[in-house]
Amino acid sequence: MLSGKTILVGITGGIAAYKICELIRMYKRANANVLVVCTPNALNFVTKLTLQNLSQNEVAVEEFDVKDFKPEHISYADRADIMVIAPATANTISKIARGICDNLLTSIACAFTKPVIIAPAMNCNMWENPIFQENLHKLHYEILEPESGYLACGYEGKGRLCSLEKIFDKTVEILTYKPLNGKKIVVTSGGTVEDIDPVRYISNYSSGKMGLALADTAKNLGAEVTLITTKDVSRRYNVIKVKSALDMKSAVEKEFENSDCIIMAAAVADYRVKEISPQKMKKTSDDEITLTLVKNPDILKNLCDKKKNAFPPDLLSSAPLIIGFCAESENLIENAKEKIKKKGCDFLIANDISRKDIGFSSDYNEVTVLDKDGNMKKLERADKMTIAKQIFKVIYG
């Protein structure tokens, strides 16, 4: 099932390194070409000779062991279809998150433009360390979280390398499941910023994480992706940075005609200040200040109207899919049903922002997907990358 695919396995210095010998065998039995790169510390747990015999390829360790016209880290990044780092230590994960390239494995990871799977394994206290978790969440890769159980250090908790079957199955899924090949997906994310004066503005608590997860997932599923966001984001697909609702409207409209699907995950401000002060507004002796707000365009509704006017009923199948988001703090389903009817979009993703475990800035979400025919599908609480994959499965089957 992996015939013709080249898998780059990165092994770091953790006790679970010995388990990767069997993972390599699993890949080889599936007819994959397996390349192995180790950190120097990984060889304290598994030998280079063993890995070479199992992979039937030379194992790379040293940073500057250049054998042809290409530096090793670029050569490996170009040759492989996917990179699987397992076990991934807290040290290596934090280095990759911060862009540190002090060995061959981290240099390859920095240069790698194709899918990456990271399977962490470490002591449970290291896993729960907030600084490590911050580094982990900077990565836009496929993270296979460790399992709970008895650890080699004697502790009991979360930190065991996930099952090899899970790593193998995820590799197969990423390399073979490409339902969005040939499609252009446009995603909006983040909360818009509406200026009051040069130092003050109106905005909201949207982190942009759900939109970013959707864009990353679409890319992994084979799509050509454009992300329109209010956040500072660096990705290896097209990213358009905007600020206000009017900026976002203009950017979305430019992308509309050439897109196959537009996902409006951004939290667009309903109102903006009527007159932006060119200078900082000074504090006065008055206890109150009045700002006059005017309504922003309804980007989602405008897109749906544009689609309706541009595509007659017999050509609707070739029109872009339009997916909206509905963030509610009460009466979630009732409000979502009313919104999809009012806006006229193809799908609506409803999420409850009042819950602390899935609200703004959380790395997790729980949503209900509604379609224009009245069907509903609840997606139970999971990390936002998982939710994003499930959303695409609902949309595209």
Ligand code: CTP
Given for the second form:
Amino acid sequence: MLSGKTILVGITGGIAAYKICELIRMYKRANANVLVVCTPNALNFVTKLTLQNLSQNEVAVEEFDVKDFKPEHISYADRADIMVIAPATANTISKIARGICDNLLTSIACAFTKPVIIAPAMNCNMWENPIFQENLHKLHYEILEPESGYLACGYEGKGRLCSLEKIFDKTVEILTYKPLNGKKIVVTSGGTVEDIDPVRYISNYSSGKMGLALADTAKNLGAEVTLITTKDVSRRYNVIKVKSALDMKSAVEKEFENSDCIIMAAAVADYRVKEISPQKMKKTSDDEITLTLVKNPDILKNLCDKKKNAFPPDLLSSAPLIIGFCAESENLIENAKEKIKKKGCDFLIANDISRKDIGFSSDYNEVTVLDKDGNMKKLERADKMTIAKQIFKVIYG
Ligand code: CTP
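Would you mind generating the form predicted in complex with the ligand now that we have the form predicted alone?
Starting with the chain above, the whole complex follows.
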């Protein structure tokens, strides 16, 4: 199943390290080449000799144990198709999230450009620590959350390494399931920012998380990705930072010709200030002021019109798929059905922004995907990466 693939297993210093011996055997049984790198603390829980025997490769721990012309961390990063860090301690996760490279494992993670799976395991209080959670959420890797139960430290709670089968299956899925291979996917995200003067603006509460999850997922599924966003995002794929609706429109239009799919997840301001004041507006003696707003172009509708004009029915299959979002605070499905007709897009993802547990700012979402033929598929509440994966499944089958 995994022949021809090289898996780099990173082991950090937690009691679950002993379980990784079996994971290595599972990879070997599936014919993978397994490289192992340990943090120095991991060797308190499992021996180098055991790992060497099981992986049938040398086990690396020291950064300056240079065997060829390349520094060790670069050589490892180049050789592997995937890196699986299990168990991943709070310490190692936080260091990777902050770009710290103080041992071989963290240095490899920093230099690694291919998919990474992280399977955390720790005490439940460490897992719930808000600083740790913030660090974990900075990572755009595949996180296999720990399970709840009896922990080695004597506590009951969330923190046990997830099952080895789950780690194995996720590795196989990432290495072999690439339904978006060869596709160029463009995603927009974040709320546009419409200037009033040099210090003030009009915007909205969009966090850009759903668009980012779609872009990350598309990348994981093999696509070439361009993310056009109003947020500061650092990713290894192409990220174009924009500010206003007009900036976003020209960035998206530049991508139109060469894309297979455009997903408009951004919350585009419907109006902008008619005249941006070049100087900071001064307070006046009046109790009210009036700002004149003018309509922004509807980027999504323009794209759909452009597609209709540029691709006659016999060429339609080679045109980019155009996907819209529909943010509603009431009558979700009714409004969504009307919106997909009005805009003319291929799919519309409807989400209810009145709920606090999903949508804007949340890491979770629950959406209904509508297609232009009137079919609907509800995707139950899940984290945004899972929702993103399910959206691509509905779109591409
Ligand atoms: N959209 C766009 N350009 C705009 C406004 C919205 O491209 N000027 C896109 C959004 O990115 C989204 C879809 O249109 O994919 C629907 O956005 P939404 O805010 O739900 O709808 P609106 O068209 O703005 O209509 P309303 O605000 O009246 O619901």
